[in-house]
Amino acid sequence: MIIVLKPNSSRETVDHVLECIEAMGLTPHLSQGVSRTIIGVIGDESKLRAAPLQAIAGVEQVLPILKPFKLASREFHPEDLVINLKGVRIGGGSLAMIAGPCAVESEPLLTEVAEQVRAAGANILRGGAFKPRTSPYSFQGLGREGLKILRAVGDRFGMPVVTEVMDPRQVEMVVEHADMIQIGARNMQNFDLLKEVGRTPIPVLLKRGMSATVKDLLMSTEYILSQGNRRVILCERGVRTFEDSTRNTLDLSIVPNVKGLSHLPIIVDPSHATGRPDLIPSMALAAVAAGADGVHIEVHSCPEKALSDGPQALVPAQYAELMTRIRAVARAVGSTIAEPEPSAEPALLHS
């Protein structure tokens, strides 16, 4: 159920409604906009039907949420979510330009790449410390040492950092070093992991599973949101089809599709989607034109020597050229690329 409060309700009114809902054994989830306050009510459906929610003082409307993903639905949160990641606004027309190597291999290499992508306009640095690989004999990442390197390099260039977590036991360690947690495609339906990151205080970048529908992705998001973490960014990185000329098939229709269904920001990863550097620029530009809230691109100074996913990485010069073109498309569709900077703003904003 959604409870819509009367316009410009006072803090006391909001608190009274929340107390009434909790007294019924139900769980309220507050969403406050500029002039409207909406409360999502989660709990036993029979209690919801029997509860006289409309009679609570301050309540204007009680509406059913028709989508199975309650907290991720635009019904619950009509306004676009804008996340502030250390000064980088993501969503609402502000683009997250995430760039860096697939894996943190060494401090000198990450420093070299970070300096160049930062100069090109990237505002978030990526690098994996824990790597889910198809083969158990492939490079698995540097672990804690990789996290320390990522943190140090991000701080040096004033860039917030994002890295992947693969196991609930790694979450505390990753939160200690990263500004945003990435959940990879293989773990999109690792529900214990989703619940664990849902209890963390930092934003989560959730990648679409290789065979997941849009509904599957949003239901996975619900696991995170239900634990209290409302700062979730979705990521399209291609799905498995019968096509074998690309690594995956990039589904750009998901961008406007998700924006119609949910208030959450969505970015696109053309590196994993295509697996081909020659296709990455076109797909990145198309993603921004489609209304994506950012682009996630792998960049390596020497792809042929990369320990992970070298064949799908751009070199820094290619990334710089692409960023020039992305800015032009962003201007055309009314989007901007935020500069990372220290900020005293709250981590969760509304547009």
The other form holds:
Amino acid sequence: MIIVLKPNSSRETVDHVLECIEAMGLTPHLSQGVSRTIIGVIGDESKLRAAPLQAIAGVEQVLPILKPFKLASREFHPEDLVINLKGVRIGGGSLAMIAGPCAVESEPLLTEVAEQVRAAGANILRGGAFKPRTSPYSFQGLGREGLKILRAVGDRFGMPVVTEVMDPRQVEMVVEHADMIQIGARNMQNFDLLKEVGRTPIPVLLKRGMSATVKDLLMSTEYILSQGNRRVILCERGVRTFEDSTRNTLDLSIVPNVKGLSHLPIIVDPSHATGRPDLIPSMALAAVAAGADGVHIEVHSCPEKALSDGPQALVPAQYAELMTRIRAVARAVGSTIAEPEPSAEPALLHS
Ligand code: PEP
Ligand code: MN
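If the structure you just shared is the form predicted alone, then what does the corresponding form predicted together with phosphoenolpyruvate (PEP) look like?
Everything in the complex follows now, all chains and molecules, and the chain you saw is the first one.
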């Protein structure tokens, strides 16, 4: 159910409604808009129907949420969610430009890539320390050492950092080092992992599963949101189809589709979606034109030597060229590329 409070309700009224809902044995979820306050009450349908919610003073309307996803729905949060990641605003026309190598391989390599993607305008640094590889004999990531390198390099260039977790036991360690947690495609329906990241205080980048529908994706966000973490960014990274000339098939229509259904930002990863550097630029431009809230691109200074996903990496010069074109498309559709907050200590680029 959605409880819409009377316009410009005072703090006391909101608290009163929350207390009444709790006294009925239900859990309220608050969504405070600019002039409207909405409270989502989710739980046992029969208990909800029986609860005299309409009778609470200050309540204007009680509406059912007809969609199976509740806290992720636009009804619950009509305005676009804007997430502030260390000064980088993501959502509502402000774009996340996430770039970096597939895996953190070494400090010199990450430094080289970070310096160049930052100069090109990337605002968030990525790099996996725990890698979900198809083969257990392939490079699995540097683990804690990789997280430390990512943190240090991100700080040096004033970039917030995002990295993947694969197991609930890694979550605490990743939260200590990263600014945003990535849940990879293979774990989109690892519900215990989703609940675990739902209890953390940092935003979550949730990638679409390889054969997940839009509804599956939004139901997965519900596992995170219902634990209290409201800051989820969705990521389209291609789905499995019969087509085998690309690594996956990019489903770009998901961007306006999700925007109609949910307030959560959605970004696009053309690297994993196509697996082909010759296709990544066009798909990145198309994503921004379609209204995506950002683009996630793998960049490596020496793709032929990369320990994972080398064949799909752009080199820094290609990324820089793409960024100039992305800026033009962003301008045309009225989006802006966010700048990270200047760090307290200026980054020493050539120390
Ligand atoms: C990645 O971002 O490196 C990755 C493994 O992505 P996905 O989960 O989309 O395959
Ligand atoms: Mn990768």
